[in-house]
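Take a look at this single chain, the form predicted alone, given in structure tokens.
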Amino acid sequence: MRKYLYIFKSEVMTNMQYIFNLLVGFISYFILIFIFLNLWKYIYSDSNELINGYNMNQMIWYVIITEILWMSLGGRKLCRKICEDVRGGNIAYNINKPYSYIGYILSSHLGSVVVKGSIFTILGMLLGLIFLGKFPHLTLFSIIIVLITSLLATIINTLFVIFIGLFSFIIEDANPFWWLYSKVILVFGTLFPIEYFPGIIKTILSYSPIYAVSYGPAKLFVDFSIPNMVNVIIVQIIYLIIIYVLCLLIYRKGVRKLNVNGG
């Protein structure tokens, strides 16, 4: 565990040197939130009107939180790196290292996400206050829970990207799968809450990874309740175990393939 913590700290220190680049990346975030602010102001005739259980402020805060989670992830870059490691053979050098490749990638990437996510969170909160004038009803306890579930969501999301990247052991390039995954998360997990989708789609999304990596933390931020908190944490723990096991299985299968083919 200590070596992964060291990897994490090293990545945090490295990313702290590129704060300006992260601030430039916030421009696209600002544009997206500005567009959705005006969209929802147009849709809601009254800011207190409820549409599918959300008033205008809750809806905009929901998008602010989900976009912070998604844009902090940097999944495309991570997936590309893993694909290149597999295709280029660099992953073979990590097999005999005193750490797991999955643990190394996860620790390293989380170091990057923490820096980027902290900046996006601060700026995103300021942006929300400027546009909306107030936060949803929050308590110290609910804030702590939102932070915990957001961290779990980021870990799960990162593991999903690692799993997709490791598919390069099986196919030549897993990047198209990342593209598909990103678009599903964008449409069903960041722009609209699950409640906005009809019947069977809503049911499927309620049991999907989207509930764990996007919807859950944002829902708790805009409308906190103990039953929702329990549901979100349970689902996140289940998906954390499932995706970690899947990552291990595909990695070990890939390592066996490398060994059979002589590395």
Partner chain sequence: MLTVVKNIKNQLKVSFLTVKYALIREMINKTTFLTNITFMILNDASFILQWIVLYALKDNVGGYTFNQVLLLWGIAAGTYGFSHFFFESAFNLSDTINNGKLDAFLVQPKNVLISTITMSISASAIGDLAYAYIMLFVFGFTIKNFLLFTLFCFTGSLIIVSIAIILGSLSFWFNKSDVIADTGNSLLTNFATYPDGIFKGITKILFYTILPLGYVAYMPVQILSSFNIKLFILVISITIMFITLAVITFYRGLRRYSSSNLMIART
Second form
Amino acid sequence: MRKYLYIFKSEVMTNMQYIFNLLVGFISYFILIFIFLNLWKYIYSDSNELINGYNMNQMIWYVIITEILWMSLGGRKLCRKICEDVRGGNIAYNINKPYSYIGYILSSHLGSVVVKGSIFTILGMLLGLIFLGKFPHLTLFSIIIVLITSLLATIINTLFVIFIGLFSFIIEDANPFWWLYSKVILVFGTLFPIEYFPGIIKTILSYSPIYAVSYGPAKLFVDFSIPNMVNVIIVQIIYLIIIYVLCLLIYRKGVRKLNVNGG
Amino acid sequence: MLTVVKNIKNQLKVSFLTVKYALIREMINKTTFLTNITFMILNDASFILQWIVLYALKDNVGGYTFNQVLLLWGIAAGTYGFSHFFFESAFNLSDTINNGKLDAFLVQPKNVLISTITMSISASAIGDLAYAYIMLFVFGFTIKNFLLFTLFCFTGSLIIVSIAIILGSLSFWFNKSDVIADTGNSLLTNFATYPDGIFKGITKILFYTILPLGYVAYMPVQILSSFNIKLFILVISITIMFITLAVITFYRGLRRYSSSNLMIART
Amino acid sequence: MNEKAIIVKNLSKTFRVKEKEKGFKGSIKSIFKTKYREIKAVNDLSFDVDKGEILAFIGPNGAGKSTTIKMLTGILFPDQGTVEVMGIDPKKKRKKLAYEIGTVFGQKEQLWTHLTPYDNFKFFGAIYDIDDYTVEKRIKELKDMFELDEFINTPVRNLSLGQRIRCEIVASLIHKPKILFLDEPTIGLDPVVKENIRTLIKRMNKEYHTTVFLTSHDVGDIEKLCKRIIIVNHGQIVLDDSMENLKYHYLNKKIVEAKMKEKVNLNDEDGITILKDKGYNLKIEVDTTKRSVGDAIKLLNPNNIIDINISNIPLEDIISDIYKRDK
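Cool, the form predicted alone is there; where's the form predicted in complex with the partner chain?
Now the full complex is given, and it begins with the chain already shown.
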């Protein structure tokens, strides 16, 4: 475990050097939130109104949280890297190293997400305060829970990206699958809470990974409740186990294929 | 006068060949080429879902009907499509300048700016164009609509390409400006797909000044919905103004071009 | 006949170079406050080139060669001084100049790599407004001269480096330029290919009377091709002379290398400089104005010599000597 912590730490240090680029990257985030602020202000012409159980402030905070989670993930770059590792044969060098490839990628990627995530969180909170004037109802306990579930969400999300990237063992280019995944998360997971979708879609979404990687933490931030918390954490743990096992399976299968081909 | 016509003819011939050869280059790998196009169409289409959800709440968002939002999307996609198909390299101008890649065009007897911004094309832009015209069909296809739509996609693309040229030309003066150029370019596309009616005050002023989306997307939607000759002339003149501004900025900067002789000295 | 192809007077160009401090702190600092240093890449340069001449324009890295060549071809704006290439000021009439010159930059490719050389040549024909009939004729002519027959229909990316550079040269000759600028044309090529390129350049110069302005680090290029040489260092000309003169200055110095039976103890004395002394192997420089080579051999004792080699100082050494002297 210590070696993964070390990998994580050195990645954090490296990423600290690119803070300027992160700050410029925040501009896109700012614009997005700004657009949504205007959009929801327009739709909630009466600000006391509730739509699908949310008031205007909650809707905007929801987007603030889901976009922090999504934008700090940097999934496209990670997927590309894994695809290249697989296709370029880089992965073969990792087989006989004393750490697991999945553990290595996960810990180094989390290192970069943590730096970006922290900066985006601080700036995102400030932005929300400036735009809306107040936080949703928060307690120390709920903040801690939101942080924990956000971390879990990021780990699950990263594992999903790794899983998709490792798909290039089987098909030539896994990037289109990543693209599909990102579209689904963006459209169904970041812009609206799942309550906004009609009947059957809503049911499907509440069992989908979106519940674990996006909706969960954001929902707990804007509308905390103990039953919700229990729900989110259980779903997250189940998904964590499922996706980790899937990663292991595809990795083993892929490595066997590599050995057969002689690397 | 005759030589001017001849020069323009020759320039067009070279530009046509450049686009043709760049297209051939993109098509070398057929699967990637087709996937890029298909996925771009799907990508653009996926955003319809967002609007279906919103229009389920209200039948008018920012003064736009659902059909008008689709048309807005169509114009945005068409603008993006034209600009990235013909002028993809305008969006990488910083890089071209910083790496001294203008040299090759500076020793040729053709227009440097045109050669520079037409040297590559983007395959996925074809997907955007396809999507744009699908949206036009959904909105209502008439010959008049088709002509106006195409014209506005083109003027729009000339405006955003002009802005890309101005932002990219900053690299003649400052060498870290590429990040600014990238952000500026993506900023424009972010706004272009939302009805302007949801924005108020200062933002609206921005849309008709330094973030000229008003002329790229909002006015064209208005004109297509009900024709207005004044607005039409305004859009055309603003386009010409932006092109002029871009050309001036580029050639001003070109005098400072250092052909990547800028080394970073470490002390 | 003795018209000038290039006239350069008091040419100067200064670059502002960013100074960056090391490490993380330095990067942060440089965001807020950037220090600049001025570097005179070209400093008050004056020279001219005759029509039909092959000129070597050489100097160590960073001496200002590329900057000069870029000002001559209209890529860079000079800060001071005047340039005239075929009577045209590159600063004012860039396009007009472009029809008169051809350029090959060894490290920058101008060809489309996914197209065949033939398609590329046609493309260049269009750039220079040449009609189809003329282009075809010209391609055929150059194809024969540069021996491109085998691969004129193979995509450029599948060609070897030597074949590519030949195509680059042909592409820059499509419009019959009066001057050809060659910047490091043989970089990265093997000796046989280098020799081949040199022969072709020479042949082209002879047949079309194209003026050739050559920069190269390869002494072979210079020795085989050029009659005149200009050496620049720190942005200034340190030598402008004919190849013959240059060699003649150094011809009165000979290098004597000898393999001995027994060790000799030799010291520097008038007219003799010891370059290497490994006991049995000896390398000395003899200044023949002060001492004859025979004398030097006598000093070594002819009976003691197993093998001996007397040679001129290689051009390479002459040049690096000039570079060093300038410091």
